[in-house]
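Presented below, as structure tokens, is a lone chain in the form predicted on its own.
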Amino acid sequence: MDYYFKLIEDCETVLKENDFGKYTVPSKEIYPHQWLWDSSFVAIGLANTNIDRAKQEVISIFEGQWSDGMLPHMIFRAKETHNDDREFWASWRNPKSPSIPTSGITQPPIVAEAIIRIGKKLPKSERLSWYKLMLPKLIDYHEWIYRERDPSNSGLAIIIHPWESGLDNSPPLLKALKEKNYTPIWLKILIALGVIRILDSFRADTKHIPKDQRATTSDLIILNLLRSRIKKNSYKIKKILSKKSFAVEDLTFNCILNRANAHVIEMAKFIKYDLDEKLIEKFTKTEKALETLWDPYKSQYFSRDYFTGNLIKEPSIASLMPLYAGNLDKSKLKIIVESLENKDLYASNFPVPSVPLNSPWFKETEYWQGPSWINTNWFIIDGLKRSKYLDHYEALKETTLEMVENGGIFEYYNPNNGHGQGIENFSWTAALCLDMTKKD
């Protein structure tokens, strides 16, 4: 597309400057450390203009695995900076953890998509070596996430905490949270007398963002406590799950899942390697059992708690995941394509809000609950393509590139008129780009 070349070109200028040598951080002013799902979408950019670079990128977050196959969520790499981040963590609590500080929590397996796709852009014979040399450590990863992740064997993951989804504060979670009675009465105290708001001047975050543009202060001291409530159990699930708190069995998460296991057998197939039976056998109840988190009566899909096998009937974007997990029946795919021409859902004026925009939690401005964002259009121009509605996927692409073009290189963007919100000059905003830029 070479009508976006100044778009590219600011792209590659945002990547280059928050580039750290092996790993890319999602921005130098409130994102200092690495991410899995960030470096991981950065990988998938970088395979179009820069290989081993890619290379590279994916190469450093397997640098932060733990002994037992998990991937962090984040890396602490600088020693000198950002003590109190480790601090927070703590991953040493847990005797699995790397040398490395890391977080103790995971996010969506994302990283398979990116090597299978440097690996399509490699000769043969490096496509061998290269699949060869990451192959048995993703594996290690999905096998960590069957043992550790879907204790009923059903065939699904369950987070344990909100950011285990990437969409942090997204409605159905925190509706999760708070079924669970988890606001403290204190919280509530000072919630009700309004004194929460003495709290916001302490936030780092608002020192660069506009406090309407993230998530409320009141939902990160909730988000905090349940973080604090998992380190204070060294990170173990049996621990963990003991409690009874949070456990949520994530669509986003499991749509994820199920299209990284078809990359696994797809690199597998290519290497010649030899997976469990066991572990394709749980791939194939994954594919199966997302079917359970369908609800005929809502004609959507949605996550679902662990603890009480309620589906959580909150739309947001994550209802529409699953057509990036693929295998979806003709009907149903229908139905979520319907939905993205649906004005009072999901057609606005910017693509894709991260709630409908009829939902009584849409804001166009916090975060995960109404702004529209760049990973999950991806997810979804994605998913068009591969279940052959092209006209729809190129329309979404040409939209989402449009809306960067004008609207600047932003962590999201305002649903209603298109502006930049959130941290500028974001790193996997600028990959994504470079990647929905290149010729099919």
The other form holds:
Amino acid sequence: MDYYFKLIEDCETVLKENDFGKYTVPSKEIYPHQWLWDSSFVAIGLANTNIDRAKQEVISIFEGQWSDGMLPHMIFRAKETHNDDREFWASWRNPKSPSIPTSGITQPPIVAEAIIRIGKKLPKSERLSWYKLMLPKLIDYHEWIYRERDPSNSGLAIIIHPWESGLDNSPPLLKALKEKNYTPIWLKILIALGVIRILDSFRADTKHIPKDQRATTSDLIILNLLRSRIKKNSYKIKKILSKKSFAVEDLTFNCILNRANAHVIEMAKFIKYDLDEKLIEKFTKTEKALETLWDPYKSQYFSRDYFTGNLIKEPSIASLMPLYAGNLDKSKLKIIVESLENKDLYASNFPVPSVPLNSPWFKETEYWQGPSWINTNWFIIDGLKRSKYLDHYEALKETTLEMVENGGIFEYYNPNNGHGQGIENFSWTAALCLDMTKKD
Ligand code: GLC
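The form predicted on its own done, now the form predicted together with alpha-D-glucopyranose (GLC):
Below is the entire complex, every chain and molecule, led by the chain shown above.
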């Protein structure tokens, strides 16, 4: 295909540069380990160009699987790093952790999408053996999600740290976190005295990226304090929840889970694997429960605080993720699509901004508080196609590919001028663009 020829070549180069043989790092400079959803996106991209390497990427993700089924959001691969990430997490505190050091939390379960997409590219007999190899491990992960993360049997999984949504400093997540009074007095004093800058030197990311393109140091501290609380409880969910700290029925996570569940069912049918009836019931419950995240007053889906039971009514890109979830209420999906066309909301020059343009949180440079990201665009594009909004699908796909072709392969993009932001040569941008350039 000579269409996007240069872009395809650049994407392949980035993926090769970040390739460590069996796993891919998001960026050599600032993300030297393996991340769960990053690697899944990489596998989705590689499925189009190098199927064996795509399989390997997925297999390496499962090297980090805990004996209870959890897939950690990070597997620590690099030996020397700026801060000692292994000690930071100390996964060995929990006897269910594997021999390789990992984090103790998860990330959205997009790996099912990677497995099924690889499978669909394989001839039937190889597809059978691929699913036979991967499905039992994947089911263990989904079983873990329902066992550990759906304590009230509502059908919606909770996340216990904003990092588990993948959208680290997204407004609804920070809002929920700050409502728990997580800002300690010493931090409040440092902020009030305007001396928080002293702590900036401990950051690795801002050595490579302008400061205004990253999460603030005070937000990072709060996120890290929550991490250390979770670690103190050895990643044991009952203990963590008994402290009534952060727990959110996250929209992004659950939309991805719903789609992943459908993939699990399809793969199980293909290999004639008997799925546990109880698990299938849970899958159905998730689909129904997603509708309870709809707010009829704001005409939007939101995440919900698990402890208060209140929707977190702060608009963000998460509110568009039901497009990807599949099988949701058609009239609500129409409202979402209209918000994509609205110039006060998501119709920026270079869409889709991670926060609507009219939000008081919106900043065109700051991480998950404004910039357009390729993975969230990819979810929306995939959802538009499956919901048969084909013109919108084509338009957003073309705009996204052009933005990357012109702006370079970056972590995220300025939604007003399309400039690349964050770290350059970012793996999931490359992988998902490769996927989007393929013929339908
Ligand atoms: C940041 C992103 C997260 C991603 C990680 C590695 O933490 O917010 O989604 O997985 O970087 O790229």
